[in-house]
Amino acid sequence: MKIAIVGVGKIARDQHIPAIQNSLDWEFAATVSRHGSFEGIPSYTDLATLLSERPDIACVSLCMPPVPRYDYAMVALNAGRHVMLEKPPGASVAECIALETKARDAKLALYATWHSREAACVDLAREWLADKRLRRLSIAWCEDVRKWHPGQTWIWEAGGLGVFDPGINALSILTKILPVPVRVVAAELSFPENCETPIAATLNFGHPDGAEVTGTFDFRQLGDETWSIAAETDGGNLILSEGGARLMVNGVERSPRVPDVNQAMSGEYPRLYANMAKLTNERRVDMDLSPLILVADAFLIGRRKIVEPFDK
């Protein structure tokens, strides 16, 4: 199936395009971007023009920042194309619901992707936690924003999510591995004086069985990043680290399952595109908004703390 990438930035070049090029399901057919292109691939500066001139392209993968994503997605759905959404799926919960309604009514595939859920050991962690009683769980998701988001000024603007742009990856894992849902009950969000989004945050979650669940997110960490989730249960302890790539259970490392013999399935983004192929063939919607709802609730009930300006 032919697919177009809309938004040719760092994440598209680093992850999406290689995944498509190595896929047995997809043909990389075009790009849409005002500022970038990919050598050897037809490029457009306007999505409507691509949709008009290329009826052979069945699907578009939207890789631009979240604020403009709704308008692009709706244009594509109105043109009868399937849509894949980079995380977060939109700038607000309401617009994501509207896209889901449109896709279901039109019987088109729509996929809110959460790439960290496809990390090597996330499913193993979920299976291990399934029959355990949780006592405590803590998230530590801290990194150097200059290393991982160079030049991405949109992340500091309203709708850019700030530290929750990577932090939502942790929440996507959390909402997958826990057998019961949690909710945000308290939050403190640290906003630099010169930014519209937080540079750091701490969250406290309510758990149905009273477990203590917390999260720490920070863009100001220097050196190596920390992407880990630690859980204490009645059956022992679990540490999911490196963004879900490594798992320790009671001090013993658990190896991920042997990758699919189809090497196109090896890795987070290749698995996302394999999932999208199934959704497209079956014209189904996968629009889990639980990570985005947790972020939205953190903004709704969180206490705002002003900190020193950030040198962008």
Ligand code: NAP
Second form
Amino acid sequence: MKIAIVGVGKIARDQHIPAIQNSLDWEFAATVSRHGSFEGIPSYTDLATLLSERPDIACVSLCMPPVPRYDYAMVALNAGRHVMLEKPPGASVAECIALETKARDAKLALYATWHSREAACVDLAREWLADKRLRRLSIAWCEDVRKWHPGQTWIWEAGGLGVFDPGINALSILTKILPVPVRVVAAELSFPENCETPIAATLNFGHPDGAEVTGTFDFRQLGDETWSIAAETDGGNLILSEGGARLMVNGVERSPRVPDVNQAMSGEYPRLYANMAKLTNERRVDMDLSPLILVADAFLIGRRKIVEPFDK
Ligand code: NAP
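The form predicted on its own done, now the form predicted together with this ligand:
Then the entire complex follows, led off by the chain already shown.
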């Protein structure tokens, strides 16, 4: 099946394009980007032209930041194309619901991808937690924003999510590995004086059995990143680290292989594209909004703290 990448930037180059090129399901047929292109691949600068000139391309994968994504997705769905969405699937909950309704009505595939859910040890963690009683769980998702998001000014603008741009990855894992849903009951969001999005946040979650569930997210960490989730249960403890690529249970390594720190996200995008191929063949929708709802609720009920300006 032919697919076009829309928004040729960091994640498209790092992950999407290699995953498509190595896939037996997909043919990398075109790019749509106002400034970017990929050598040897037909390029377009606007989506409308691609949609009218290339009826052979059944699917588009949207890799731009979240704020413009809805308009692109709706135009593609209206043109009868299947759509794959980078995370977060949109800038608001309502626009994601509108896309879902449109895709279901039109019997088109729509996939809200959560790449961290495809990390090597996430399913193992979910299986281990399934029959345990959770007592405590803490998320620590801290990284150096200058290392991971160089020059990405959109992350500091309204709708860019700030620290929740990576933080929503932790929430996508949380909502996959826990057998019951949690909700945000309290939050503190730290906004630099000169930014529209938070640089750090702490969240407290309500859990149906009263387990203590918390999250710390911080863009100001220097050096190595911390992307981990630690859980204490009646059957022992679990540490899911390195963004879901590594799992320790009661101090024993459970990872299929010890991850290479230079291969962050390895395997995640090939799995996303395999999932998208299945959804496209079956004309189905996979649109789990639970991570986005947790972030939206943090913005709704969180206390706001103004902190020192950030030198972007
Ligand atoms: P990016 O490099 O800053 O942006 C990707 C491309 O989107 C840009 O090169 C730009 O291409 C296009 N774009 C930017 N603003 C736009 C606008 N207003 N309208 C239309 N197109 C626009 O960002 P990224 O890091 O690839 O992230 C994109 C998405 O992927 C985000 O939602 C992010 O959360 C997700 N993601 C990123 C990473 C990562 O490591 N960076 C990892 C996983 C997921 P043109 O100017 O050529 O149109």
